[in-house]
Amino acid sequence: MIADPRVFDDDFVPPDLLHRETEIEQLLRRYTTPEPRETDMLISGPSGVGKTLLAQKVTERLKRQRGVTTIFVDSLGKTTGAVLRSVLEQHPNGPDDVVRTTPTDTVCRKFRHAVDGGTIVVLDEGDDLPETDAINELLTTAHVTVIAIAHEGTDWLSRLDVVTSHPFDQCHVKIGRYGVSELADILERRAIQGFHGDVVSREYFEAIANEVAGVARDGIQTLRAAAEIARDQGFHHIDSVDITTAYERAKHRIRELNLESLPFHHQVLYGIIHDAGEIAGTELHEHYEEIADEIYAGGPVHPIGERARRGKFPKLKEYDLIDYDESTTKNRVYSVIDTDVEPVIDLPPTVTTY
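How about the structure of this chain only, in the form predicted in complex with the DNA?
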């Protein structure tokens, strides 16, 4: 049924972006401002509604029409230093790799030298980048336009307005979830691009759009999951697949990919929580110390202390792998969200000590 699986990949760039025309125009118009310094932009909105795609489409157009240099950095989980090095590496005049120990101000200086014309830097997932002099320097470098993408248009990102001294709404594009019929259009388009001419009813697309509450990424993954289920079950029509089931399968897949992308320490902690199902903090730490020697034996990484472990939980939660009540500090209980998401590493069997 699926003729071209890439159509459903997260990084697939569709030929055109439906129902974001006004936002594209708004951003393009910003760039035609006479003063280059006044063109920094902020795109904010919830996950999976096309912020990144919007930025890609706009920069693509500007690259074609005005020959600007475009640099795209996913800042998720990166330090400020790593982001800046990535910016320099991607610049055509910059070196191909910048070593980790290069001083940040050197990186900034080299970037400044490399810039020789209109340059757009897209900082994706810019939420948790700390505000630093280096970032500010990037924002104020001549000929450099920063398009920041964030969930919440808060903290240092609102600095964009100070720098530009422009009214807030002119450089801040807020995008929201799609309406049911808008998202149904998008899904219909993807179905045409990705399926073997299977006929899926309009009602089915609308039902998916409704189920995922207008989050395009979830809708597309649900459509893919539905096609996979239909194939596995030997259904003739994709739209006879139960949508809730398909959505669950889609979320399951997203969680698995999330888990795989995490470093070793996270894997260990997830493994412990997964095997317990639900576990109190104290117990979790005890268990960790029991098995740590065995788990880390011979590996390049070493066990970490309690404080460092505590720092890993937010990411596991953010990735929808575990849950806990963060409003309470005492007797916190960590629980696995989807027990079917198996840990990547095998833990030794639980030692039952009473």
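C-alpha atoms forming the largest set that superposes within 1.5 Å between two forms make up the rigid core. Remember, predicted model here, so these are calculated numbers, not experimental data. Numbering follows the first chain given and starts at 1. First, how it differs from the form predicted alone.
When one rigid part swings against the other between these two forms, the hinge lies at A250 among A250, I208, G50, I273.
A rigid-body turn of 21° separates the smaller part from the larger between these two forms.
For comparison with the form predicted in complex with the DNA, kindly provide the form predicted alone.
Here we give the lone chain, stripped of any partners or molecules.
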């Protein structure tokens, strides 16, 4: 039933981006402003609505029309040095590998020498960037435009401290969820590209779009899950499959993919919460400190303090992996959403039951 499974992968880039034409034009106009230092942009919105895909389509067009160099960096959990090393490594004139111990000043100097024309640096998963100096360093580099991608744009801007005025204030593109009809159009296009023949009705696309509340990633994965269930049960049409069942299967898969994509610190914290099922913040931090030396031994990263740990929980919640009451900070209790989403890393046996 599925002719081309790649069509349903998160990294699939469709030929065109339906129902984001206004946002694309807004970003393109921003880049072509006569004032070079006013080209930087911020794209914000909830998970799964196509922020990264929007940046890909815009930079794709600018690369084709203006010959700019484009660099994409997943900046989640990265320090200033790690972000800038990744930027340098991905530049065509940069080295393939930059030693981790290279001083940040040296990395910046090498990057400035590498830039020989218009360059767009897309900093994906940029929620933590205001806590680093990476944006400052990039803003002071000639011919470089920064496109930052974050979930909560207003909060991100309030935490950003840069040496120049906030260029991102002038171009903050907020991406919302799709309407039912809009997402149904997207799902119909994916079905044409990815399925054998006409195996699903328009009504089913709209029903999925409504079930997932306009989140494109959830809708696409639900359509994929429905096709897999239909195949396994011998159905000839996908719309024979219960949407709620397909959605739950899709959410499980999305949570697993989300967890795999997270940096090591998030993995450790998720492992502790998962093993406990539910755990109070005080106890969680005690267990983290108990296993820290062993779990981080010989690795490229080191244990982090309690404040830094607290900064990791919003991402775990945004990715639908854990839950907690955001209105409380004292005696906060953390719980896992889906116990069947197993931790990626194994914790020491001393922390298995509570």
